[in-house]
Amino acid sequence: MTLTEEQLDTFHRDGVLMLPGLFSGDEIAAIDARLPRLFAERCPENFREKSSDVVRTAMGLHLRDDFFARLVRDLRFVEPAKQILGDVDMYAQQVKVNAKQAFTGEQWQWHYDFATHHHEDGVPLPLALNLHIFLDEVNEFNGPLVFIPGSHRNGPAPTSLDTVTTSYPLWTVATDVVGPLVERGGLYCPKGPPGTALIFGDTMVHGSPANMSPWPRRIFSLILNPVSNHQTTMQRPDHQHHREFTPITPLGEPLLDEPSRQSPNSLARASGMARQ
């Protein structure tokens, strides 16, 4: 899959970039098949909202799971991030999904990822892209992604670590920050139906509201990292930060090929990967 020079132009301009329809009903029917095996499992991967049980992150994705790792090497990801970044190698930084759970799903902060990635990981500079998979359909009701279009444009905003809002610590950015941002670019809230993509840069200043709505709001997330910007700290488990940087491999095949097509039990049996 190319991105399309207008596309590319919105991605620079803007920051983020929406592609609808990039995955099939079926890709994320094959999606969901595994999520409640991996939500189920205790451990340390998946991270529990603070006032409820459920799961907020599922982290180490294409570690627990083959499908998964299969995923991380889509052309339709691996293409687009060669665009942006040049013909680089580049390793899997990060693989999850984020969930909001009907009525209880909890807020993101207003962030943006390279604060987390340089601070906590070490990572030189601001050149991961997040790439996106809208699991459920996305409305203004049930927690989405909210952004400010071209606070890119200046660099790295000022940011400070919050340990107390969600179970999650995040590097937020602070009101008097984000106002004039939003005065200059205003805001962007990316909705669709279930294989939406999106893509966005590491220093995109972005959040999402507590899901009211009695829908969920699943979403699929793959950090692409070239590999000359790997991490140089290794205080976060690897589940946060992969620290294996072997170059993505792009996958020669269609993704819903008949290994994939086994069920997630018997995948998980057979690559030795299920829980005790």
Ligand code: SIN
Second form
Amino acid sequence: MTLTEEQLDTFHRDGVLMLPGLFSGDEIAAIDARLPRLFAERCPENFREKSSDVVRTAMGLHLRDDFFARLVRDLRFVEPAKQILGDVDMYAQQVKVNAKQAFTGEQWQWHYDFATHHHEDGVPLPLALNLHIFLDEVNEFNGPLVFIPGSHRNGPAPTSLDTVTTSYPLWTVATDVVGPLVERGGLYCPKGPPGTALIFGDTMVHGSPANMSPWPRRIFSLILNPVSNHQTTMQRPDHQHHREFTPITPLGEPLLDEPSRQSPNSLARASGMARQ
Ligand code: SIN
Ligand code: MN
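Take the protein just shown as the form predicted on its own and give its structure as the form predicted in complex with this ligand.
So here's everything in the complex, that chain up top.
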């Protein structure tokens, strides 16, 4: 899966690129089928909302489930990342699902990913790419991500550490910085069905409001970073920034190559036993 010149131009101009229909319904179902067990675990990798016990983000997923170990090696991530970064070795810096559950999912403040990975983990340069897959339909009601196109172009904006607003400590961008960035670039809110993907860069300013709707908004997120740009401080737990710098090896087969890896629903459909 390679990006067209037009898609690359959009990525470089806006700092974010939407790829509709990148993952199939069966693949999303296979991811879905694994989440209840992972979300039910009481472990440090599962961060809960500030105001409730609901899981906000489930991290370290490729070390907790073999399907996610395959997913992070999928060519649909690796190939576009190499087109953008050059043919460099990359490691999985963070692998998570942000849940944003119906009615209870809380906001992600204005931020860009590099600020936290630089200040907390000592990542030298803003090279990492964040690759998302929508696991639910994302619409204007269920806490969609909002981006400021072009906010990556003048380098990293000033940030400060916010340990108060949500349960997840984050280096955030203040409103007096966000205002002028939005004046220049406007706001962009990618919406779409499950299977839609996004790619965005490490200094792209983004955030998302609370989910007041009755619909969940779960997103899978993989951050790939060049091995040559790996974290230097190792002070946060591994699930917040992985310490395995062995390069990702691209998956040499389809994600759903064996029936045993498919979800119960897709297996039922494949054998003509789908519930009517
Ligand atoms: C969100 O899930 O809304 C925020 C995700 C991110 O900052 O990568
Ligand atoms: Mn982010």
